[in-house]
Structure formats: C-alpha cells, structure tokens
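Okay, so here's just one chain, in structure tokens, the form predicted on its own.
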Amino acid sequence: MSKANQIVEGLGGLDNIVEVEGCITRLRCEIKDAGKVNEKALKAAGAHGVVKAGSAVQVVVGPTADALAEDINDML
C-alpha cells in the first residue's frame, strides 16, 4: 500500500475527505467526520504529527506534502 493510500485510510477513507491541499510540510485536509480520523494509523503511515480542529485536519508529513496531496487528489 502506498503512503498516499495509508494516509487516506488514516483520514477515514476517500468518502470522508472533502479537500486536501499540500502546504510545504503539511497536508491541510477538510474532513466530513473528524471522528473517523485515526491518528495512530496516520503516524504509522509516516506522519510526524496530526493537528485536528473541527473538520480541519493537518497531517505533518515533511517535504513530500505537495506530492502526497497530488496523489490523494488524483484518487478523489
């Protein structure tokens, strides 16, 4: 499973993702149901940290954020 797929699973699946944007070292995500976000799975996928505020979730992934966002957006 690719890192992008692992992050999608950690965010609760494709159906739970409204939008993903790469921002230098973070994936800025808008999520439908924050309760489906699995921080442990995101960290297992290589995330250095996860910040949740309501339906906004930031996944700190390092300098590959833009490429990962592009891969995830291709899946949406």
Contents of the next structure:
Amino acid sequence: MSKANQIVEGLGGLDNIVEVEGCITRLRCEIKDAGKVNEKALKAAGAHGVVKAGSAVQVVVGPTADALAEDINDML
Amino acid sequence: MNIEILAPLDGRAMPLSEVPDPVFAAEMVGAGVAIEPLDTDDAVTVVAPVGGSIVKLHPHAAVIVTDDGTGVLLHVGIDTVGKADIFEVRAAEGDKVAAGDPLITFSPNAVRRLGLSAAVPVVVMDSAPGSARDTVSGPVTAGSVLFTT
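Got the form predicted on its own; any chance of the form predicted together with its partner chain too?
Let's see the whole complex now, leading with the same chain.
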C-alpha cells in the first residue's frame, strides 16, 4: 500500500476526508468524524506527529507533504 | 554535523516551545529556534539562514537544503498559508543561495493585523527534538548565528 493510501486509511478512509492541503511539512486535513482518525496508523505510515482540533487534523509528514497531498487529492 | 544556522531576520530569538503552534512547539518538524520579528509596519527582508539550494519556496515559507543534505525550514508567521498577498517572494525554487541572500519580504505588523502570530520558526528538518545546540535567545540581527546543528 502506498504511503498516501496508508494515510487515507489512518484518516478514516476516503469517505471521511473533506479536504487535504499540503503545507511544506504537514497535511492540513478537514475530516468528517474525528473519532475515525487512527493516530497509530498515521504514525505507522510515517507521520512524525498528529495534531487534532475538532474536524481539523494536521499530520506532520515532513518534506513530502505537498506531494502526498496531491496524491490524496487525486483519490478524492 | 556542525552547521551554523543564521538568523533570517532581526527580532527576538526564543525557544520553539514558545511558538503558538503545537507542531513547531513540540519540534515535530525538527529542532530549532524561532524569531519574533520587530514591531514594525516596514518591509522586512527574510534572508537565507544557510547556503544551499532552495527546494521549496512558498510566499510564507522556504526550505533550503545544504550541500551536505541538511534541510532547513523557515516559516514566516503561524497559519499564514494562503496569505500570499502580504508576502513578496524574492527568489525562486531551484535557486542556489548563499547565507544572507534575500528570500521573502513582508511587514511583521501586516501579519499581526490579521490576528496571526508573526513568529518565524527556523528548523532543521527531521532533526531530533532538543538537538539544536548553542541556541541564542533575546535580541538578534539578521545574519548572526542563531544555533548550531
């Protein structure tokens, strides 16, 4: 499974994702149900950290954030 | 590694833990130091903290990779993504720069008027939390040593 796929899974699947934006080192994600976000899975996918604030979830992935965001947006 | 990271602008150096952003504050992106810019409406130029290649350049942020592969990120203000109209980019992705070359020009108070922090984290990407050495705090001027990695 690609890293983008793993992150999508960690965010609770494509149906749970409203929007993903890459910002240098982090994915800024707008999600539907924060309860479906699996921090362990995101870290297993290579995330350095996960910051949740309501429906906004930031996944710190390092310099590949912009490319990953594109990959995920292609799936949405 | 023993690379000196220079202050990219004038201001007050402070630990990353004081940056109002949980990702930078916990050094999730890497270790470093932040600068709170001066209280000014004037245009301030953010300069390269190290020499190398600009691999990313957004209006509000830049990543420079040194010849030995160390990535240094600077981020101008917090949550400033998408506020491109208050930043002027002075270089281009792919450019080779020397430490001190201009990257971005902006007015610190224009950021603050948006209700945002103007803090500029300077981070060695993927470095272990707490690994920045010889960190400076207090008043700094652009081009002086900010920390060593």
